[in-house]
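One chain is shown next in C-alpha cells, namely the form predicted alone.
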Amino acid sequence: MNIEDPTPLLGNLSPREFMRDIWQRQPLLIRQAIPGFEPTITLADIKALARREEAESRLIWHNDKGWKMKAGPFPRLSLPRQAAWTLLVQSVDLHDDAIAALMRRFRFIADARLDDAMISIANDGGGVGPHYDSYDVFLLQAHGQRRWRISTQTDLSLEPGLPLKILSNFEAEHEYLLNPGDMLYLPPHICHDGVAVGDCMTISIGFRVPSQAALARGMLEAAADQISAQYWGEPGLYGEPALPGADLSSLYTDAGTDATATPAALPEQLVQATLETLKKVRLDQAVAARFLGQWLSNRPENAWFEPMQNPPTLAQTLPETGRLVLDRCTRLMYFEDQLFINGELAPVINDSVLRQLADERELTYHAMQSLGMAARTMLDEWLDEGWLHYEA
C-alpha cells in the first residue's frame, strides 16, 4: 500500500491523511472498506476455534437475569438459550493465515502497535454492552449486521458486581448500521455499543498502547539486567561492559560516620549514595530499542510454529527460484542495526536485506544473493524453528 494513495480501507483517504487527520483524535464511519467483504472463516469455524486449547476465548450472555461470563476453552460448546449472547476468540490471525493477511492490510501503523484481530459472532441482541477500549481498534463487519452506538462522554463510571465492564451511565451521540465490508475506527476510551442484528461476525483489528507505567518499567527491568551483569561481571546488553566507567561492584563505605541516637533513621547519606549511584545507569536509546524490540516482538504463548519438511539449508547454497515467507506468528522488527524476532535479538547486525524481510515480510531468491554467510546460517536456523518457510 502507497501511504500517499486515497484507498476505500480508510474512506477514500490515504494512509498518510488518516494518520495526520483521524488517527487517535476521532471516529471514522467508513461505509464499504473493502467492497464486496467476504470472510474467508465462518462462524462454524469460530466456534470450533473456540473449542481449542491454545486459543483464548470467552462467552458472554445475558436476559433478565443480567450478564454472565465465561471463559474458554469450551471442549462442549453449549450457547445459552433464549439468551442474547456473544462468543469472542482473541488472536486469529495466530491460527488462520487468511485473517493474518487481512490484519496485515493496516501495516500503514508500526507492528510495534499491531496487536492482533479478534473474531466475534453473535446472536440477535448480542452484545458486550456499553463500554470502551484503552486501545485503538478498526471494527470491520463480515457477517450479517451489527448496530453501533457511540459517544466522546467523559463519564466512563462503570456498573458494580459484573462480570465485565459495562458503563453506568452510557448516553450515545450517534448511531450506526454495519453491513458486511463496513468498518468503524475507534480511537481509545471512545465509549461504544454494538449490538447484533439476526446472526452477526464482526472482526476487530486491535492496536497496542502502552501505558507509561509499562514502559517506564521496562526501562528499569533493562537497567536492572544491565547491574546484574556488570555486578557479575558478565558482557552488557551488547557485548561491551554493560556499564562504562561505572563501577557498581564497590561496596557503599560510611567511614568516618558519626555515632548515631536514633538508630531506626534511615542515614541521609546511605539515600544520597543510592541517588547517586542510580546516575551511573546508563538509560539511553539504544537501552530503550533493546527493551522495546524485544517486548514488542515477543511472540504470544499461543503461537505455534510448525516447521517445513526438508527445508533448503541456506548456508550451503542458495535456492535459484522461490521466496522466504515469515510464518504468520512470526514478529520482526528492527531499530538501526538491531533486529528482533519473536522476543529475541538476532545474532546478526540488521542490513537493508533483513530490513526488506521485516517490511515485506517476504524475500525473494534475487534478495537472497546478497546475504553474507553469518545472515544465511541465522536464516536457516529460523527455518529449522518454524518461523521462516521457503516457498518454490
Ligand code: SIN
Contents of the next structure:
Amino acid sequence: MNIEDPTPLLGNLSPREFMRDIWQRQPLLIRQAIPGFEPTITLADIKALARREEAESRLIWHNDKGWKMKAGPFPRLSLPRQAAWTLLVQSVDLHDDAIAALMRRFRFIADARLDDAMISIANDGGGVGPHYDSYDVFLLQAHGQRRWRISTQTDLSLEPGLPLKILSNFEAEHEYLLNPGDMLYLPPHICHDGVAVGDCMTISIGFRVPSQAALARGMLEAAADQISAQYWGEPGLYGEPALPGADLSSLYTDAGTDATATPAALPEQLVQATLETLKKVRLDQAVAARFLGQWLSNRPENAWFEPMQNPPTLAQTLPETGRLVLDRCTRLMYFEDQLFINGELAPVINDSVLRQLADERELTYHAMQSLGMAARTMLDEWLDEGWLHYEA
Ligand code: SIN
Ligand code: CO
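Next block, the form predicted together with succinic acid (SIN), ref. the form predicted alone:
So here's everything in the complex, that chain up top.
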C-alpha cells in the first residue's frame, strides 16, 4: 500500500491524510471500506475457537436480570437461550492466516502500536453494552448488521458492581447501522455501544496505547538491567556485545570523612555519591529501543509456532527460487542497528535485508542472496523455531 494513495479502506483518504486528520483525533465512519466483504471465517469457526484452550474468549449476555460475563475456554459451549448474547474471541490473527492478512492491511500504522484482531459474534440485541476503551480500534462489520451509537461525552463514570465496564450515563450523539464491509474507526475514550441487528459478526482491529507510567517503568527496569551485566543482553554471533553494561563494580569510599557530632544524619557525601553512580547507567535512545523492542515484540501468550519439516539450511545453500515468509504469529521490529524478534534481541546487527524482511514480512530468493553468513545462521534458527517459513 502506498501511503500517498487514497484507499476505500479509509473512506478514500490516503493513509497519510488519515493519520494527519483522523487518527487519535476523531471517529470516522467508512461505508464499504472493504467493498463486498465476505470473511472466510464463519460464525461456527468463532464458536469452535471459543472451545479451544489456546484462544482467549469471553461470553457476555444480558436480560431483565442484568449483565453477566463468563471467561472461556468453553469446552461445552452453550449459548443462553433467553438472553441477548455476544461471544468474543481475542487475537484471532494468531489462529487464522486470512484474519492475520486482514489485520496487516493496517500496517500504515507501526507494528509497535498494533495489538490484535478480536472477533465477536452475537445474536439479535447482543452487545457488550455502552462503554469506552483505552485503545484505538477499527470496527469492521463482517456479517449481518450492527447498530453503533457513539458519543464524545466526558462523563466516563461506570455502573458499580458489574462484571464488565458499563457507562452509567451514556448519551449517544450519532447512530450508524453498519453492513458487511462498513467500518467505524474510534480513538481511545470515545463512548460507544454496538448492538447486533440479527445474527452478526464484527472484527475489531485494536491498537495498544501504552501509558506513560508503563513506558517510564519499563525504561527504568531496562536501565537497571545494565547494573550487574558486563554485557547487557546476549553477545552476538561474532561475540560482539550490542550494549555494554554499566561498570559499577567498585565500592563506595569515604576516606578522609570528618568525625560526626550528628550520627543519625545521612552523610551528604553518600547522597551525592549515590547520584553520581547514575551517571554510569545509560538512559539513552539505545536503551529505550532495547526496552521497547523486547517488550512490544514479545510473543503473545497464545502464539503457537509449527516449524516446517526439513527446512532449507541457508548457511549451507541459499535457495534459487521461492521466498522466506514470517509466521503469522512472529513479531519482528527494529530500531537502528538493533533487531527484535518475539521478545528477544537478535544476535546480529540489523541491515537493509533484515529491515526488508521485517517491513515486508517476506524475502524473495533474490533478496536472500544479499544475506550475510551471520544472518543466514540466525535465520536457520528462526526456521527451526517455526518463526519463519520457506515457501518453494
Ligand atoms: C464487539 O465487537 O461487540 C465489541 C467491540 C467493542 O465495542 O469494543
Ligand atoms: Co469497545
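For the two forms, the rigid core is made up of the largest set of C-alpha atoms that agree within 1.5 Å on superposition. Positions refer to the first chain, counted from 1. Keep in mind the model is a prediction, meaning the values are calculated, not measured.
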Exercise. After fitting the rigid core, is the C-alpha of residue 265 off by 2 Å or more between the two forms?
Worked result: yes
